[in-house]
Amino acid sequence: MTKTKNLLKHFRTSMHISWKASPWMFLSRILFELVSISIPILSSYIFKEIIDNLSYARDMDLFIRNIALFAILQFASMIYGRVSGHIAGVHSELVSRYIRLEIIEKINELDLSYFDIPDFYNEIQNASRDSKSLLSLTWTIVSIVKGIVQSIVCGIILAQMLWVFPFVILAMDIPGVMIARVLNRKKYDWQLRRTDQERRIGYYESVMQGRAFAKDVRIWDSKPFFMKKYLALWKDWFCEKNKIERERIGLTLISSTFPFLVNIMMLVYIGIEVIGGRLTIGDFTYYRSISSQYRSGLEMFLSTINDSYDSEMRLSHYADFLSWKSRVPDEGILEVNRINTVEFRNVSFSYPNTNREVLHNLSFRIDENEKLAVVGYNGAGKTTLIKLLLRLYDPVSGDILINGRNIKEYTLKSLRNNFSTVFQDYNRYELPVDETVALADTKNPIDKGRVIRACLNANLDVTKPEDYPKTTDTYLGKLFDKEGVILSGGQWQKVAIAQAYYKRGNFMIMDEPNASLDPKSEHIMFEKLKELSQDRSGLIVTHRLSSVFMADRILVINSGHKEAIGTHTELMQQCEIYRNLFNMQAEHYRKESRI
């Protein structure tokens, strides 16, 4: 009873997005499907009537109507066929689409805590393929419904030959239907098992195949390493499907069996009729056809109510996807238009699935105007700290304070709109110049003038035709554009501060902005960044501390705790661990000119 209530709520949900993705085209194939139903029983009629009058009456006339009608039904059928099958084909792109996007929503919809799960990208390659039921579920049950019309029609037809004929195939064709819901069965809770090892096994693919990976394949020679990994896995991958597939042939063929000899007794009996003279040539080939369509409409309503019971156990999976909450719930209703003050209160922090606590009772404020310089050793929890003001993560324990108020009563929209932010793992995209710097702010149109002032300030000059031949509209990368420009590890981290320019937030983020920059594009992108900054406060993570002379105050974060907070000279006297970070840095660069 419960699969049959799942079952009818996926069906409710199949039919709206049915609706949704093409009125015309839903109801088009609706109506199709019905009309399909008349025209082999009337076509099979006719020809009936043509065998017959062809064996024994010869009538002319008679014939010529006949073939007319025969032709027409066949044309009509062959027009049908073609004009239904595009009309399916473009709904269910239609459908296709309106899923795959309620998938990337529902992604887009949860935190960042989801991705560092494992099994969130098991669930997501399980809801996409399972997704393709809820495509279907609304055209099986039309089917069950077309294939229950075409039965009792031709099992009623049957039944003035020899009434006991569609029960016994009926009878016979129910093993089948048993042993496909039993192998549906395996077969999902196979995909289940394996849904891990296929993403490895993608993955191994994308290495090998991917530019990302193109240099260290071949500098290490790793190919041979991850064909072997893919190799392993997909011969016990493909080992499992084919004993299933096997398993499969043998019990259909022995389904199918029992259908095949009934029908063989139906052509026999009804041949000896004709040869009595009971029944007539043209009775042979009517019932041979009538009985071909009963069987198919009893295989179309018995292995779509077994499809059914399929898709409720996927769809059932899917629809449990889409339930799933995010744990930073967009809850605020407060529009944040200027970010002023930033305060940390005792905030804890631990990722999910993990007992390490990442920070312990941070507390700090950044005044109006004020820039913080936040530095530690490597997994002292500086980049946490941002992701936490972003709210990509909440706090375990803590408030984070917005101009005096909760981060939490702000929109998400309102708050994230005032960042301008420069991650230390920036993406690189394969867009034109402009698309890519112009991603800080989708709001609005693209300006181009705006862009090439943000990658100015970002000390990257596109309007030279021998670096940028298309200036903005030049591409970055050759995956779509033979005359893509291929971009060092600088000058993509130059595109990322661009993106922070051209967001014009009020609040700056620098998470390792100087990572990939030497030191003169390193001085030049700080000096700018304080002309540009000076009317807004901001936050700068770095490892380097040659930037930190930039900053109002430097925070030092040691193992997820304040360290200490004060300015470069303060720090220099009271904090050893900033003292030595400071120091070791500061002998290597003398080193270094030494050298």
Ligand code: ADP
Contents of the next structure:
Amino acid sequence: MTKTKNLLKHFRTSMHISWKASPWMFLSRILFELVSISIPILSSYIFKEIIDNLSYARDMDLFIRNIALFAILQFASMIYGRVSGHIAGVHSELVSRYIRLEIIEKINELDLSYFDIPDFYNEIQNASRDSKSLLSLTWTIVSIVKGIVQSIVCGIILAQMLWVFPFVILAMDIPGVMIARVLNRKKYDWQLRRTDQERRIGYYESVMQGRAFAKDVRIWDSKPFFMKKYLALWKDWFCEKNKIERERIGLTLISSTFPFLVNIMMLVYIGIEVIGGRLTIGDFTYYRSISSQYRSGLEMFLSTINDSYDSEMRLSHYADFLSWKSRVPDEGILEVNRINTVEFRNVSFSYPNTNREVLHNLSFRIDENEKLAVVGYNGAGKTTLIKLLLRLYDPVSGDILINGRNIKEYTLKSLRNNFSTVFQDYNRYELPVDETVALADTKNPIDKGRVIRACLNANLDVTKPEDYPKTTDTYLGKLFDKEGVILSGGQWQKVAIAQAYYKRGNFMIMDEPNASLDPKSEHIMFEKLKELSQDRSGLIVTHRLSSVFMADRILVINSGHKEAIGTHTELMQQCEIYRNLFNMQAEHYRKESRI
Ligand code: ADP
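Switching from the form predicted alone: structure of the form predicted together with the ligand?
Then the entire complex follows, led off by the chain already shown.
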């Protein structure tokens, strides 16, 4: 009962999507499908007339008229088939695009924590595959109507010859339908099981083929290692697929034996009737053709009902995927145009699906136009703090206040608009310079002048044709353009900084912006950052303590706790961890300079 209810719900969704993807294509497709029932029945009838005329009357005029009619019908059916095939193809593409966009929208609506769950990736893959069922479900209705009409018309014609035939044929088709239903279920279960396997296979392939791993694969000669894993998984996948396929062939062979026997029996019966003079030779071809159309109508109808239950299983999954909710709800209504102050009040946080608290009861404040540096050992929770400020996650307890109001009161969009951010793990896009830099502000058209200025501020001169052959149009990478340039780690870091400058947010967040920079570039970067952020607040996470001098105060975090906050001089006096961190680095530089 619930299954049928769900099915009806999915039918509605399917119709809605098919309609929204293209109303015209949808309507014409239905019309074409329905009209196409009449063509083969009419053709069979005319063909019967031709055979009878040739066998008995042998009337030339009648023959020419019938053959002309037959030719017109065949030709019409040829054109019809191609046009309707084309419409169906275009419409299917539009519907799949609609669904793909829906999946992308959903993924982007969810918070980052989902990306830490392997099942999330399995579900994306399942949803992309299963969403195709939405497409077939719409046509299921058309096929059911078409199948019913076709089998009723042909059934009546057959019953006129011998009333029991349509019923016997129907009865013989039923085992096949039931077997198909069991096979569909098995196939679906297997598809769900294999998703994880297929994702792994895809991953190993990408390691062996992609640029990102090409260096490691060559230097460590790791291809045999990945190949072994790849082949082992592939073998399992292939064996199971083969097992299911063999089972399917065996069972369908058994189930199709019954209709086959009925078909032969019917031919024998009609043949006897023709020999006995009760039917004509034309009748022989006519009933034979009508019986096969009757069977195809029944099959269309019965197997489509089967398929629709299969679609229902898949679409329940897809509907579950679409119903996932972000754990960072965008429920605020306030707009924020400038971030003056930031305050963390007793903030504690654990990553979703983990038990370990990464931040404990953290409180601090950034005043108007203040620059705060955050320092601490690896894994102390510095980047996590930034993620909370950007609302990529929400605290488990405590509050974050922006300009004195809870961060959740603002719309996510307006909140994030204010930040210019450089992450440690910035991305390397295979795009031209201008598109890469302007990604930070996609609301406005690309401003090349602004791109060049942002790059110069980041100490990167993209106007030099000897370094960037097509200046701002030069691709950063060689995946799509052989004139693309390969940047060093430090240059990429400068691109990431240029993105932050291009955005012109009023609050700077920099997570290790100097990690890959040489000392000279680092010095220039901090000088520029000081100059450009005079009238802005900001937060900078850094390992290199040389850079803390550009900050007004420094927050020291240790294992998620606030260890101390103050100026460099205060911390050198009061905070042992800070003193150790600073002295260790100073000692390191002194050693380096002695070498
Ligand atoms: P830092 O920036 O100070 O080096 P992070 O804030 O990146 O440290 O990480 C703090 C802790 O949180 C680390 O122990 C890290 O392993 C853990 N962590 C970071 N990201 C995740 C995540 N997505 N899921 C679970 N734990 C995470």
